[in-house]
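In structure tokens, one chain follows: the form predicted on its own.
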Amino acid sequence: MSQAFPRPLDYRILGISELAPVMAKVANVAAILGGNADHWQANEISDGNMNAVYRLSGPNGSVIIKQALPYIRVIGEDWPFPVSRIDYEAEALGWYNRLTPHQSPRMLHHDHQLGVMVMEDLRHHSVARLAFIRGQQFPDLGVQLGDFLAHSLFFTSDYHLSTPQKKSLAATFCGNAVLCETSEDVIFTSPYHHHPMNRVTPGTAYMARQLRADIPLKLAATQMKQVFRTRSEALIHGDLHTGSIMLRGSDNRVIDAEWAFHGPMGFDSGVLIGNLLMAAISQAGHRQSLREQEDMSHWLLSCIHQLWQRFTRRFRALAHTHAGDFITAMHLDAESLDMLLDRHLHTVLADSLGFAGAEIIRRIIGIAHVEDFEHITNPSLRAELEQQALQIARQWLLKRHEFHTLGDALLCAERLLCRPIQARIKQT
């Protein structure tokens, strides 16, 4: 990686000595800390793979301050990244909080020149996938993300938005290509190949050479790579994984949207979906109770199965009525809309379960990987743990046109869960 990308002419990076004086400016966040810019403090808590990320305090309050960096942080600048994906964020956020504003974070300042945003602090939210390590349940999440996904998707598509609406939208869009390229090459195209920089656990090193040497696997995945390509239906959130969600009992907010742009809907749902399978897989790994387990792991199945129905309830309903004109123009009856829906949802149900497939699959043998297997302490456990993953991940992609509702899915899924990892975990 050797790239380098343009970036705004005043644009530098931030020392954490700079942040109170430059906030100290924008008098929305000023007037959110309270008091004298001097007696702010600030407080780096970076934990991601991209960007410098801040907490400001003062007597009344704090903030969150993100700016891009021109390289992933994680790496260095032996990986240079564009500075502008903070804009195309600020831009998602601005729809998030119009569309679904008490399930995202609040934006408070967008600075272009510097690569800064400025949002509502979370501090009490948990990180979805670190809550459910722990074992935490959340009430209602099922239905508040299907909601999430409903409105996000709904009101960005072709189902709402006139021509010239969309169109702009999707133009809005078209110039974050650099972390779409991205996406496609860390999601379809590294783990099935020997990328050096993909991972593996020892245990799975077998599977994943099987697997890169599965023709039509490697077809599928060629699929959904086209489809995610070429298929332009919503604004998309592009990451929407579980440590892209801020959970505090009922309350939840989708994070870090810079990957943003106007692609397919089953997208987002499909990562979404992918890892909270994993999230259930796992509990094996992270439950000495074998009744804890499984109450844990029926939640999390049951979540994916609650959203995808409230998403496709909602969906319909938004259907019937905030249509726009690519509708209200055929003038269709109430019976014929919904033989249309009918056969939009099923494609993005099957879009979705591909997705899903290579979204688990990306996660165990590819680049970036996760903590719901990453922190298992037991290597033979969590590759064994991974292998179910990986099985389901292969037959959903291969077979996901076969599907005719996500419970068939999720029944193919329960039935290559290996039960005797189950009676190990009990003996333990």
Second form
Number of protein chains: 2
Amino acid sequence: MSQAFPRPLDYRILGISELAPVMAKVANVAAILGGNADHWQANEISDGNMNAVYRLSGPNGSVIIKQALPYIRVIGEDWPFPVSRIDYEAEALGWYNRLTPHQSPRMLHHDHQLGVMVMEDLRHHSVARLAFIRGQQFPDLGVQLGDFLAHSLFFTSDYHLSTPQKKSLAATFCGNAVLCETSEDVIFTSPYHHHPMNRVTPGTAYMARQLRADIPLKLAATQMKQVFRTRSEALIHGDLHTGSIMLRGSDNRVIDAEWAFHGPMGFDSGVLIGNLLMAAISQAGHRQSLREQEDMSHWLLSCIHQLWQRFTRRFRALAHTHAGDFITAMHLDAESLDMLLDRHLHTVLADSLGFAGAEIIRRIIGIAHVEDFEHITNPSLRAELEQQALQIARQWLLKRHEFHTLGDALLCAERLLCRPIQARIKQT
Amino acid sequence: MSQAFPRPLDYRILGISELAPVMAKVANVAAILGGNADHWQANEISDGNMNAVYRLSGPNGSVIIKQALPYIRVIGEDWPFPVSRIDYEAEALGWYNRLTPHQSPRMLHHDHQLGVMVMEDLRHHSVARLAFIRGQQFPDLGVQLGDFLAHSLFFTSDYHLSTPQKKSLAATFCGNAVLCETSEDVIFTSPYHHHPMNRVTPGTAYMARQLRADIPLKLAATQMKQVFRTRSEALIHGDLHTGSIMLRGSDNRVIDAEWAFHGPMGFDSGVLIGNLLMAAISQAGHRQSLREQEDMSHWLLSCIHQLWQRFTRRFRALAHTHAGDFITAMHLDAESLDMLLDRHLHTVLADSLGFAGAEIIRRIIGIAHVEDFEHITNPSLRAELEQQALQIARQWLLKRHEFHTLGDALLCAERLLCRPIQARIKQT
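Please could you give me the other form, the form predicted in complex with another copy of the chain, since above is the form predicted on its own?
Okay, now the whole complex, with that chain kicking things off.
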């Protein structure tokens, strides 16, 4: 982790006072802010792990400025990290702005030399994860996330792009290799060993040891890592958890695409499903009333169900209407195309469940945890809920090829889930 | 097919008289040829479909000069083709020279501007396909081809390379997209339709029509195309048929790697197996005596068996001794690693059978045929043997996931094969 990465020649870490003069030269940003740059106000709002993030406000509006630091912000210079990640984020956000314009913040400016990206300020949106912890529901969310997955994955895959187009896209994102390697480490490797940066709730420590000694589970995680490393199916966000989704009523946006690369479709859907499941399970730690807890958990599970239904239906529809030569050159009739899509989407389902399982495990016994569990102040309740999530994750990872539908997998989850949570709630 | 591709600025098609003066400036080539460039002798020996190929001879030795033309040589300027293919061939040959130095011609020189590559002259070697048609056997061949597959695939895969190393390699070969696209067309698409350039032996025409109406087969071919387009597992040769292998006793070399890219491991093994099977089946058209025919066919089938045994054993051994962080970071014990390898090699087997089937079909009802069948002068015997090969190809493609071992697949082939060939031979 002590390796330094090349930086652009003119790169420097911007001081907060430099933001206004630097942005004054960017016409479209200046127009949004309005007035005189001397009166623009900059505030640091960094709350992710990785970058320096600022809000720059003027009389007419505000923007978000994100600068990639040459290290991981929350760790510091001991963990150098490539500034180029902002270029891949900008590239991915450009694709999202074109493919799902209503579900990504508008990209306003990208400065490769400074490692800076400027985008629409979503100041009235909430981070989905925190909204779920607060018990907020968003009726359209499942359908919209399904649309996001279908559009972002279909149009960047071989189902739509020609081979030269796809290979050009894939080659571009091969440059984001250090971030891919880091994902592999923190998701598929470190959680399964005694890594110095792993953390675990004391009550979950015994189960963590069990999981680390579970050879079939370790093999399944290794296989998912192999899928992650070898399958070039679509441009994927690469970190599509509920902290990367901003919500406001029926408006939702996907942010923080710096981990993007051309990889397996099931990774984005799997990470999303895994995080929604953790949100559902952790409700027992956030709601006092059993009715409220059940209602919120039920909504989150239905959200998983809806996003999968919508994703698969939409993907299927796009394959019938917007297929590239991979499909059209075969002159398949509609029924045959559906058979092909059945098999493809079945593979994506198995991958999604495997990745969801891996995501849940790494968020509970690995390096980077989630507020869904961390915000539960009662440590024994937190441990109990974590263990339920781990049980489901293990089943999904090991049996990912055996589930015929996502409904089957959710049923398996609900069986492992409902009773003990209810019992616990009644005790407290 | 009328699109022109960018060429290097200084590119020009070399006349045969220019070869000596151009090569006189290349010290290592001049040293091999010896004497004065004025007395070097150039002969055109182009016999592949794609490039201009020359032998340049001097008093001390000779070299092979290959120039990529801006079109496909046997078709002409109507089918423009990127000169850059020679750069990818040189890059791939560089890898082979390092990884399997005794099984590839030594690369002596690469001139990007001229689209030229110079390599060791294998003037005493025979093209494997023609040697098989003549009835020659090479006792070590199966084992050596297994070694070639194991070394070239293992050391360019995630099993050995780090993620940044692998992605850098994959990105480089993404540039060879036009050749990949052409492979997709001629292998997985055109054979399944009425393409104007398809050819078929008259006696095989009925079966060709049946295959083109066979929806499950078409779906299987489409799935193999998807594997070809999406799996980035290893640097593959991309056209490893028996015309790309030069033999001389126990010395064998793999040539013509211009179709190389980072793709599915099973493609190289599958194309090789498919071509060895066609060689075995076509023996009935080349040997007068039943005993000779059986002996040669049996040797070719045992060659398939040996290459697979050797490939899988060697790959397995390398994974235990030369694994990269993908494996080592998981700290698997030897038994667990073997389980992981079992599953991986089982997938490679299924892919190999699918690709072998697709290769056989495209060589019989597609654009580019093989001498194994073309050199059979009796058209009804040729058609009969082609149809046997097509039957096996169809079974392998459709049932590729059902065979537990390569032995099972060969048994299935032999069942479809032996009796009718013997019957036919006895009649003639």
